[in-house]
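One chain comes next, on its own, written out as structure tokens in the form predicted alone.
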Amino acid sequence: MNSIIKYLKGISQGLNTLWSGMKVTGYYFFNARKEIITVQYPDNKDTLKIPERFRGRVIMVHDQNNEHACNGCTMCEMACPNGSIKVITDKVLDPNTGKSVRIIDQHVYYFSMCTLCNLCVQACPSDALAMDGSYENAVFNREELTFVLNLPGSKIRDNVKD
């Protein structure tokens, strides 16, 4: 007889929580939002808005004259947690003061590894890197997921400390 009270509690304590679950869906189902809250992509990629803390792909801000605030201190290769960024760096001599500057070679940046986590742009102590909003990435080949973000040509600004 015991076991039969149990079982039937059991079956009333389940149809209690399906009852509760069924009055949280209904109350949505009556009060849902009127307005249309769907985005119709790909249609409206002209009016789409990406929101300012989206993150994107890491870019590497350039001036209007070729020139980015990247000195080559590497902290962002260091804060990266699976190793998606390598400063790639080379010393010259200064003509003018004679000593030997580092100057960067290359900054790779492999987004097939990426996890967008932002640490490497907040690690930059020069604010050399930035997220864009390109939420479009999807390519065919791995390889075409590999950028160098320093421009051909590119130069640091005078104004940047080592």
Second form
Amino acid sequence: MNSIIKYLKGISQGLNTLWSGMKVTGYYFFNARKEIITVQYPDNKDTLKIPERFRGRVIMVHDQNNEHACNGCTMCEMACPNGSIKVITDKVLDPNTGKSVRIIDQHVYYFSMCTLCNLCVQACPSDALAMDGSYENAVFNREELTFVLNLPGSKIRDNVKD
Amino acid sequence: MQAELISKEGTQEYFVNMGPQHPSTHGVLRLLLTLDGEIIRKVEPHIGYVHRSIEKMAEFDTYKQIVHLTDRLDYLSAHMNNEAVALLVENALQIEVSDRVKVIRTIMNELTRLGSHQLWWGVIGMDMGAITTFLYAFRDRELINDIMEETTGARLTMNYNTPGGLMFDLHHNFQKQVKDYLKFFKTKLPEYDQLLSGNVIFTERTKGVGKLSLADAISYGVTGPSGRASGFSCDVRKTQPYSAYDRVKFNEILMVEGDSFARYQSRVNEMWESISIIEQLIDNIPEGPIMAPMKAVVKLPKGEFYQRVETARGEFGVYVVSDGNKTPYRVKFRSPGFSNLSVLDHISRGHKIADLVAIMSTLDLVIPDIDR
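The structure above corresponds to the form predicted alone; please give the structure of the form predicted in complex with its partner chain next.
Let's see the whole complex now, leading with the same chain.
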């Protein structure tokens, strides 16, 4: 007798909890249009908002005259924990003063090794580096992940503090 | 050899590999099960599939650079791991950070804890065969990730704490967004109970399964919600308050049962506590600098340092031996997952294979945390 009661109790308890769970899911089933949660990724690209602080990849900031603020001090290279930045510097004669000054030849950035920790951007004394909000960074070849951050033909801005 | 394996009842023990690609191991953990029919006689965890030698790598990094490696230990409590290193350096150099930093760190910790527990809640449902919980939990966690993304710039590996302060100041939307989120999540958290906590299938599978006694919890070093479900009062936020935990009121969730269901409940209840901690702090974030004055090259004095924090999984400790250079001589991370995994064999003996999934889920293991 006891086992029959226990059995029936189990069934009613099971139906009860099934009901309480289905109440929650049923609410969302019938109110699916009220709060749409799932978005199909490539379709919402136009409305997708990337926060300004989002760390997508490292870039060098260039202004409209194709000038940057990097003087080749290699602080970013030293701050990088995994060697993903290599600054190749050069020395040229300044025509105005006649002294030799250090400029960057190539600011090489190995994106494949980067952990996007933001330490290089923080270390930069002249705010030459920044993070951009790119997020579709997958490529087919590893070689394509090596970038030269200073644009071709760019030069250092005047009055960059050392 | 063959004869030894045959038991008195005439049955034969055999071995089954669970993992390293098993969906319920949440990563690459391989469990070598010794089975007698369906009864577990022994569980032997084999780890090392995601070993990245983070402790060795930390020996070649400066103290500022170590922080970003700790993101990759327990990725669900990245913020708390970062804080452990930051606090260690600050305590060693006796730097006093501003109140603003302390409060922001505490709020961020609790948001991370909420996100971590939400993911765990979704995954435990999926392990027990209910996919709804997974979708519902990710709906709630996504909004936390959005808040994090706006302020810290990253969704998972945040690297927000640095020795001496924070990397950025709060985003101007932060307070409003967190308040909106808490208002939203308070209506959603009762759904968690309706969907899973009271469900008869779920309770049958977790009640009385994987009982961990208080003595065993202490001797194995099981901390976090798993340890507290056995009555082990081990909350570092209470015992050794750091950041702003000494100025907020919250309860340490303690249970006595020690079974899988108690571990489940202690985490769900902890979510309410996290909400209350954030609510106490969010309205009065004091003004102040976000970075204490630090030297460009951080050098720790000669000696040994240890700092512990409470992550979503338990006590996370950083042990640093310094020889006075800018890189540490030796770094050891005491990860909660490793100790929690060690008890798995002890509490799952005599249970069925299906119970092992429940036990593993409620221990809330994160494999990169175990392997390091």
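Here the structure is a predicted model, which is why all the values come from computation and not from measurement. Positions refer to the first chain, counted from 1. Note that the rigid core is defined as the largest set of C-alphas that superpose within 1.5 Å between two forms.
Hey, does V148 budge by 2 Å or more at the Cα between these two forms once the core is superposed?
It does not, since the V148 C-alpha is displaced less than 2 Å between these two forms after the core fit.
For Y28, is the CA shift between these two forms at least 2 Å following rigid-core superposition?
Yes, Y28 moves 2 Å or more.
Core-superposed C-alpha of V139 shifting 2 Å or more between these two forms
No, the C-alpha moves less than 2 Å.
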